[in-house]
Amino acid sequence: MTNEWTKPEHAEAYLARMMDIPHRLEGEATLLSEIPEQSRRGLDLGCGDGHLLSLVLSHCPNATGVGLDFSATMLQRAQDRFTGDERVTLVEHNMDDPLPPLGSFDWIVSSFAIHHCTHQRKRQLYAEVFSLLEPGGAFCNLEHVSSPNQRIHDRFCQAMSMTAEDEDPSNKLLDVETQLEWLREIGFEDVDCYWKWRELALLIGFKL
């Protein structure tokens, strides 16, 4: 199946509505609260237009950041956002493939991106994230997860003002519990769902 995110119109449609996602600001605020302000270097997986990376870099004023994405549309928007900002490096990469050599990081974040990977690739990616983190580093994944059943999913769609036709065919949603267990098996500590609203969840683990 073709990933819809290769299409400029799909990326632009998401960017037009992303700030209208209910309770998104709450999730982002919780994410920021778990990243030490003195952190020096971070990575945003599926950085999109650079929204989350910009937030984290504002929170960590002495940090540099790498934004990774495979959508030309998203990368152009991120480039526009960070023009002249020497703290930011943007990398074109498809997360279906192993992460390129990027060095190590104090924090790795992601926002509504990893759920487009297959479940097998999700787990592989989490292990790659663990290997890239410095001791004490945080992995914060603000993610779209699956509902326990169709009724709850239908209520999520209603709350999002979505119909079945609006759902992204690129989605490969997975439940919170499975992903938390993967993180623990890989070696992350203090693993939990730190925030959740319906199918939107913040999964965090630390490399201690």
Ligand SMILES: C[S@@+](CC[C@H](N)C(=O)[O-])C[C@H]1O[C@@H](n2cnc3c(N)ncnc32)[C@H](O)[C@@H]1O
The other form holds:
Amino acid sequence: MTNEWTKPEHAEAYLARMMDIPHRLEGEATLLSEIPEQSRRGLDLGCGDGHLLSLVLSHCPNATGVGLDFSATMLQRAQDRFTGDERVTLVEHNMDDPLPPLGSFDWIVSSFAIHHCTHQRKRQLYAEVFSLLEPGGAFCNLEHVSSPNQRIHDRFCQAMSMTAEDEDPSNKLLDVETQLEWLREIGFEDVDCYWKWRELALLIGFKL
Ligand SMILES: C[S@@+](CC[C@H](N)C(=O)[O-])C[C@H]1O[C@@H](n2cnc3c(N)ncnc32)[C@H](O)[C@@H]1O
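Next, give the form predicted in complex with the named molecule, keeping in mind that what was shown is the form predicted alone.
Next comes the full complex, and the chain you just saw is listed first.
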């Protein structure tokens, strides 16, 4: 299965435009609003340059965080961002493989990353996330999901100023409903899509 993200040029191209993703800040603000400020320990899956991890750590001033990614380019950028910040640990790991022993977490977040795994692996990963969460913990996945049909997908691409050639061949997009159902089956509670703009959706579940 194609995954372009270990190629430095693929990561660099994303980093150059990542803050141009429409409505990104709205999704991130909703995600932050579901994480208690007193939370202690968190994990960002597919952390990229550490953008989301840094937002959550600002929101939770007493927390430590682990950023996990498999791209050397991304991990170097995250390292640069967090230089001197002892609250952050970065881990090189391919999410196609079971998560390594990382300890337990009050929150596990991810943005625009898990859709690069196969559907089968997505579901396994969600179950691994559940097992790593402390009681009361939150899983917040700000994700690129599939549209219900080609017309709606085309309108998303148009709104993103993207042509078919611009689409990431690493994408393995899946609809919201299937992913919410999986989260419920795994044991997450209060599962819902908490925010959505076209193909960008915030899927959240809690371990009560
Ligand atoms: C679209 S970027 C998002 C980065 C960051 N989370 C953000 O919101 O800006 C996708 C990220 O997922 C990472 N990624 C993709 N597939 C991965 C895999 N199998 N294992 C670990 N990281 C992966 C990429 O290296 C990249 O950093």
